[in-house]
Amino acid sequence: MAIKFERVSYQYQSIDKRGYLAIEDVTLSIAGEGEFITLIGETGSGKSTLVQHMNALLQPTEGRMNLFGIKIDKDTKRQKKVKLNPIRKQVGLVFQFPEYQLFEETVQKDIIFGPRNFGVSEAEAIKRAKEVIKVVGLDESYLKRSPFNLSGGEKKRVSIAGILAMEPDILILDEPTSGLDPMGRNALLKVFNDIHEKLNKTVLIITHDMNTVYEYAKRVLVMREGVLVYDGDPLQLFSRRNIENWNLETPEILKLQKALQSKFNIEIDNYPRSKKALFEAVKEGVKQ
């Protein structure tokens, strides 16, 4: 496994020195390729703290991790021989607000910054920039533009391109569709799905959007008050009675499926993951 957590906890230090336990006793494993994962939970449940451990921005105060063969525990900071930069190349983290990652004069300079920092030649870095800008749905003309003159959606795409240029095995995205209209959201989710399927990357998305979880995820992680309370299939998740206790909304497709089944007095045994598949199932049910 590329990422392995064993009973990992993390406590932030507070002014009163009592501390705040952000994640507690988390055990999980994530493969380096082939997974599409969503991480969900209420605000303050520990999601961002959890993913910052995945590329060693934070190290556990209790427990231990193995990130691509590098062992990390609470003593890692004192062990100067442990090199963490290779992890940050293999586990790319895209922050919620692209402004945190964009700072250069041009889009191209922003994208090549990461690869150049990891020793890639300028020519190779520019070649990667031309490739990844297309992967995120923009053309090469954007490379000459200032990142600060782009729309919110374009900035998000450029920040993703900058991480992809480092060729990570795992791509982590913190609330990547927040602030986008439905069309922009769907377009960006298609980009993530293409990255997952065509580039064979493991993609992990932090989101509050249950529609994204239901339509795209192959695996769902649910955080609740710092504890990992669910790790499994999205279909099984939304069939559980306690999703209301976790303050998770029912996806729109499931609500629509229930309404259509009631209206046409039919049963749909499977659970379509898209509106198109749902309407096809309803048509077949009505015919019968």
Partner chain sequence: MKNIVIGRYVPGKGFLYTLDPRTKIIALLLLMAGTFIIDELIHMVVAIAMIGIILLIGKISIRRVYLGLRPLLFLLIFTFAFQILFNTQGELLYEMPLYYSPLTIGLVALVVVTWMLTKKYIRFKLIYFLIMVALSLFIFSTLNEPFVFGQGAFTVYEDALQMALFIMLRLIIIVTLSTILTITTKPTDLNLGLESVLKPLKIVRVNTEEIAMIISIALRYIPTLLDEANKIMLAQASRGVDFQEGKLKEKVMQIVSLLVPMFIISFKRSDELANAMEARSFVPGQPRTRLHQLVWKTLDTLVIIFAIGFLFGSIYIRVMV
Given for the second form:
Amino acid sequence: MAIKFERVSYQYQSIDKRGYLAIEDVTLSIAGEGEFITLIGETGSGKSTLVQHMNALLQPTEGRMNLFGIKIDKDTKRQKKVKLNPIRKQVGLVFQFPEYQLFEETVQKDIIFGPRNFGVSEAEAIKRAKEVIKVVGLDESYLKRSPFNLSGGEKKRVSIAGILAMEPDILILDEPTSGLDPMGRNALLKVFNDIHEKLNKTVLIITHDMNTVYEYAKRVLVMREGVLVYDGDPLQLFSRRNIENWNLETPEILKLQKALQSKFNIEIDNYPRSKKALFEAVKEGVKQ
Amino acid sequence: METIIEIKDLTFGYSSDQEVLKNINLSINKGEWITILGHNGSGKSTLSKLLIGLLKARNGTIRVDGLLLDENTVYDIRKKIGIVFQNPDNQFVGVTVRDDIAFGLENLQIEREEMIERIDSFSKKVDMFEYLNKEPQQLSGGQKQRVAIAGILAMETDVIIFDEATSMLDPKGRRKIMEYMRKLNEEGTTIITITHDMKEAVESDRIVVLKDGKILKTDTSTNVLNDKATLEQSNLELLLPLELLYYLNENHVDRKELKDYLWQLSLSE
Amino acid sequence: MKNIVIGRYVPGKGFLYTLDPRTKIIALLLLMAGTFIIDELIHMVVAIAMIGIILLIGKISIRRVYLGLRPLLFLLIFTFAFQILFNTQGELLYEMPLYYSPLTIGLVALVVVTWMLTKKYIRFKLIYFLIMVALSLFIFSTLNEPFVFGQGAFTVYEDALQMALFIMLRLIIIVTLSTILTITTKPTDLNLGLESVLKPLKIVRVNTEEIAMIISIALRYIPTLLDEANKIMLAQASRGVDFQEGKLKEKVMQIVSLLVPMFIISFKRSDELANAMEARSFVPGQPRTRLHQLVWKTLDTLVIIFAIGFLFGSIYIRVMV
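Structure of the form predicted together with its partner chain, given the form predicted on its own:
Complete assembly follows, chain above in first position.
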């Protein structure tokens, strides 16, 4: 396993009150390829703190992690010998707002900034920039433009390209689709799915959109008040009764399926995860 | 019905060679709940800024409550229209919740006693009374938006615009804001919701669909929600039950009670 | 970054909390002026004792005041040492012979090395440092053989001692008083008080209300901006920026990678904020009513009378005695 957490807790320091536990006793592991994971939970449940551990931006105040063979615990920060920087090449983290990272005059310069920091030659970095800009669904003409004159969705894509160019094994995205309209959201989700399927990378997305969880993810992590309360299959999660207690909504596809089944007794085999599959199943079910 | 906002031939552009809004004509009734629906960059937020005079129209007129919007009337018009913006952090002016609700009242030169009264009653209305002494850092995004609503309610405006006010919130925060919209509208406040989320549009009386600065369609919610062609043209999605309804129609599946049920479902979102 | 809380408002009770911020600001200025006028050590001690009593009645923990003083400790010690070493006016109070020999120099070097190696394990670093200095002086002054190749003297003159003490005590008083002000007054009240104290400046066309608005917005947004700066730093660290390392050229790049996003986000923020303020009927320069109103109480009058009394008392003593 590329990422392994063993009873990891993290306590934020603060001066007047006693520090508060942002995440508590989290144990999990994530493979370095081929996973599509979503991470959900209310605002303030510790999602961002959790992913910031995954590329060693934060180190646990309790417990241990193993990130690509590098062991990290609460003493790691003091020992200067352990280099944390290389981990960030392997675990790419895209922050929620692209404005946090874009700063160069051109998109190309911004994309090669990451790889250059990790010692990739300029020629190679530019070559990568040309590849990743297409992966995120923009064409090469964007490379010459200023990142600040792009639309919100385009900025987001450029910021993702900047991380992809580092060629990480695991790509983590913090609420990548928030604020985008339906078209923009679907297009971006398709990009993530391609990165997952074609490049065989592990993709982890923080989201509030249960439809994304249901349609795309093979695995879902649920955080609640700093505790990892669920780690497993999305379908099993949503078919449990107490998801309302966790303030989670039922994905629309599943909601519609359940409504139709209970009202009309339409037979629908299994649980279709995409609109298309559900629609076809309903059509077949009605005909019978 | 009494008209509260009347927009005629409104055109706007940030520079002379582009037009963000083209020939907008729209009248909004008192007590109505109207949704302006459009994709990112369709000009919907620009429209809201024009309505409260933060931007100046190139052509056309806006009348609010009979008053023509110009340099002289803009301050009076802002007393009639309040707006909740998208980013909760960038509209919280006060150091505490109490101070923030007071901000607008201070500007209107309301007497102190009256101010205290209004702060108490309107903070209760959005369930933020217990938080009056809290600082913005101690609040969630949803709570900050509720404070913004209280700040506007306290100013006793006739119209409230929600300019993508829920887009940065989690589902719980979003649901809560929707509840207040519903409640306020029932009590007679005119509500303008600006969004690209179909689910936020369902409950409104009418929907205006914007695409690239032009109005594609203005109609009752039921008619717009059902109009696949218009929605697709403007990069929006049908609600899922309705999408299924279309699919079944296209595939010649005829079961009336199923179709009726799908309709019901889509409206009960 | 979270350390910028020295002198920050600490909720509490006591008469200092109920005072009007204007009173506190004016009293602070009067008391400070008073302590600058005093030129007798004994009067200074009385002044310090008075401040001690204020702290006691106001129930303010000495530890808080000490925390406020701590950043100045270095400055205090430096001025003290500077005066003692270089001011040679007045009566010679004390002389200590110093013997320089391989043995004494070696031993002192040993002391220095021990200090450097052990200081991180010691809690009271300052006291430890002073002990080490005393030990070094002791070594230099007592071991007068063998192989003494030079001799010096450690001298203390009266003026030096007096000046050093005065500077130190004045600094302590100033810092203590301002700490009292800032930890017992909410930033909003402080701002309101400042605005009102500065009001006379309106005559010279300084818009004090606008200044107050700017300060209040700054107070509101400093935590937000710090939080944002931190996030930007993490975002760039995720792209391989190693803020601990790098050559000069890389350092410049690192700073640019922080500053550009910071500026862009702040501009956008201020733009949106201005819109939000205008939308809520804010018009710069227009009169506004205020939710927070300062209420002057009898206690405030008493405190001001006391402070004025203190100032005149010190002038009287200086001139007449």
